[in-house]
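Presented as structure tokens, the chain that follows is alone, the form predicted on its own.
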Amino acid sequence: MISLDTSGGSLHRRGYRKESVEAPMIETLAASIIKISGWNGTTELYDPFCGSGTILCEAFLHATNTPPSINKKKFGFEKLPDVNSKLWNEVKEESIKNIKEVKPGLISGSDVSKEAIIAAQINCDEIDKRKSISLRQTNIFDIKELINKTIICNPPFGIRLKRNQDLSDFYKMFGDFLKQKCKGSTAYVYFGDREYIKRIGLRTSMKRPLQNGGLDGRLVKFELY
């Protein structure tokens, strides 16, 4: 068996993550969640646990039709003897022409951690030069309402952070927040620990198995009325 590295590094590393926080979500998982949700930019997207901004960045790349590896300087295949550099440049130019803008506020997020918001701002700025992604530091339970939005998030869970803490009360409060303050919204919540799904106290309309760093997680959809 002969294998050729045509990428020149892992393609899940988009190049925008300059800063990180504890246990970040892998970029390709965030991209998969955006795609599975079917979000197409017609509703405002909000992530109340944005961390270093991975879901927000992937949503921006999707909404603007930006090639995921636009910041990658070189690919492995460019060193192959039969590469057509002229064609490759044409492909890149055509892809860049297809990039479109999004209105400010279409993609927003928040986090209780000041350090996370600083990291998220740095990462978002790598791809969002017009600063159309909105960020703020706040506790989710201090948010007044999230009405008629697409909520996509990855709440904290003990296994991911390697802490033996029971977050049952937190997830019950999160479920109450969704029920009481998110009328007309649809929430896609990634659970790294499936045991917490039942703590939300809401009927699910979809459960999709998705792995994150070896953890057998679930993406769950909640339709909020």
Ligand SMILES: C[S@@+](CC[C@H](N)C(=O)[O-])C[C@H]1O[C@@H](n2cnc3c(N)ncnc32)[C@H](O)[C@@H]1O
The other form holds:
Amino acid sequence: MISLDTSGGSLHRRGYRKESVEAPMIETLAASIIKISGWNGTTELYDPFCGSGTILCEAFLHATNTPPSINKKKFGFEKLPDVNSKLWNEVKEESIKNIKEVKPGLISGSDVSKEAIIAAQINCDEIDKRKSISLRQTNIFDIKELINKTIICNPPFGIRLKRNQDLSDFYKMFGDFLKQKCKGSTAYVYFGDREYIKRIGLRTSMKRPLQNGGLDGRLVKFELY
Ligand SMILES: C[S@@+](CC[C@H](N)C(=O)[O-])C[C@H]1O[C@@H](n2cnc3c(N)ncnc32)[C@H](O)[C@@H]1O
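Now that the form predicted on its own has been shown, please provide the structure of the form predicted together with this ligand.
Following is the full complex, with the preceding chain placed first.
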């Protein structure tokens, strides 16, 4: 078998992840979740478990029309003998022209861990030069309310973390938070362990299998009234 490497390195590595946390989400999974959610920038997006900020960064790339590999200097195919460099440069220029700004506060997130927020800030700064993504360190259960938002997140998994702890009570509390404090919002929650979906205690309006690094996860939609 003879293969040609047309990308020159994995394309899921966008180049903005300079700092990581325990159990970060693969960038392309975060991008798929944003796409499946249908979020188009008309509602404010919030990730209350933002970790290293992957969902926020992918939401930003999506909302601003930024090509995901904008920081990638070279692609493997550029070395192919019959590549049309002029056309490639035109395509790049055109896509850069289509980039737009987003208003501050459209995309925001938080995490209980100080280290995670530091990592998220470093990663967001790589692509969001105007600092329009808002970040803060807080426990989700201290958030007063998340009204009329699109909530997209992946809470702690339990499985992949070394402790392998039982998170049943945590997911029950998270469900209560969604029920009581998120009126008018739609939540897309990625479960690494689908056993916890029922602990949320809310009717699901979509369940979709999505793999994350070998984990058979589920993306679940909850409409909150
Ligand atoms: C699976 S990770 C999220 C990873 C993130 N999507 C990324 O790509 O880096 C779950 C995150 O939830 C955070 N977390 C755990 N308990 C929390 C709580 N009570 N409130 C807010 N964040 C919490 C952890 O610090 C961790 O960063």
